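Only one chain is included here, represented as structure tokens and corresponding to the form predicted alone.
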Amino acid sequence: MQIMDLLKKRIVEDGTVLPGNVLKVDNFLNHQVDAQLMDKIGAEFARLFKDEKVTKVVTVESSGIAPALTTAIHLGVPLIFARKHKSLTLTDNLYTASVYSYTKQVSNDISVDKRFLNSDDRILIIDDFLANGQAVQGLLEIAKLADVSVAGIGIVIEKSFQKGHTLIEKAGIRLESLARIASLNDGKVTFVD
């Protein structure tokens, strides 16, 4: 079974429609980790983006870890997961964005090391869910202030129904969804055919 029918087998068995248009796979994405699933689809990024001389794999935590993780080892690459909380070791030398998240209704300030990226870099951005593009403009801006090229954008979760899509569209990166819902209606997942 392909991991892209795999993902959506998974979604509609295991996922949750909650009010709000929002998808609950915690059971297998982003709270307890389907390690097998989180590998094949970091070794299916690595198929999508291995002509994309990739040299760092970037995402925003906590989420986007897993598939952000196993992508990068699948392309030999570091990962650099961009900081929510600031900690006593993170303070300065910073590159910053903010994201409003929809799913807790909250704004956070997202931040690497400057020591992490350069001008050298092509960096590919994993992320479990997209929907109204937050988090990957976000990274965007940071790819922007470190002056970093990006290769693509790698979603394990599309729900092409809300802006993100046509965020990405509009900035001219290359988007690759494993899964892309095309509704939510009435509890039920739709995919994109």
Contents of the next structure:
There are 2 protein chains.
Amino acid sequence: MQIMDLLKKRIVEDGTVLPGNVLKVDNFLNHQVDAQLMDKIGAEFARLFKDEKVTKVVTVESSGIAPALTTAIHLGVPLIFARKHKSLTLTDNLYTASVYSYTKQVSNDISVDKRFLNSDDRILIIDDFLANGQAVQGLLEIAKLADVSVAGIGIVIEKSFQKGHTLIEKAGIRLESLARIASLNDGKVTFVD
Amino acid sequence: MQIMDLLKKRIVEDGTVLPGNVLKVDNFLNHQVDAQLMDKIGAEFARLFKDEKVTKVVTVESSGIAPALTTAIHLGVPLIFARKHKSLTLTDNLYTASVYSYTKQVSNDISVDKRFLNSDDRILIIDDFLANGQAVQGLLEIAKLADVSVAGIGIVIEKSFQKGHTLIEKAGIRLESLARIASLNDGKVTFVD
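Okay, that was the form predicted alone. Show me the form predicted in complex with a further copy of the same chain next.
Below is the whole assembly, all chains and molecules, this chain first.
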């Protein structure tokens, strides 16, 4: 079975739809992790972006680390995970962006040490979920501060009905989402197409 | 070169010793991650524990995720990463333990959803660092609450002069550390042996 079909199957079988358009997939994606599935996900992102001259994979801790690491392994490049922290920390040596979490209703800073991004880097952003696109936007802001080019964005599960997809499309950045969810109405997962 | 020698070489070449016995390895282990090295680390833990009938690899977010994931991939079992959160959250459906961080001088709870650990599980605990052993102790407490057996503990870098090593030894649990540091005196890394 192709990885995209495997993933859809897992979402339907093991995902739970909660009130407020929340899709809970903590039994294979972001608390308990199906390591073999994650390896296949990384292989697929590496295949999709293999001609993009990616020098580094970038994500945000914590749930992004697993798919970003397997992608980096298959691409043969390093991974950077941006650190989350409360605002107002000393940040002289860091590229920092503010990220608002709709789920937790709180803003946090994310940051990457300046030593790890150089203007000749070309990064691939990987994350487990795309909803309103706040985390991706934070990483794009960091990419801009570091003056690196962005090869694209790879997402494991996209909630296509929220504004993240459109936001990335408008920015003209290549987006590859392995599973695209059209709606979570009535507790049921409906995929795009 | 063997993985343990490779790792020592990287620690000497790329690590920085900071005041207070801090070894900074954020350029290949826990901020920027050498994905290929991490894959080799996972393969080595899988080799060391291959006869231990491990059913799940368990770690704590965030820095533990990378070595724990590659270990889980090579063992062919799922990964669980315990979540950190502030205490006093509702925890009916969680196994929870309190973990004190000497670096941050604050206590946090770590927890694992009860659905993911069953009494017939045999877990392998993986972490990037072992110093005073607080995180490992928290995971052992969760293992006890969940009534699972512990196959062993795999650590990427152990500061053997702090109390974590002795603590695990006294508990009679198998410990495999890939790099063992005897001291960080005078800004210099000295390994055990």
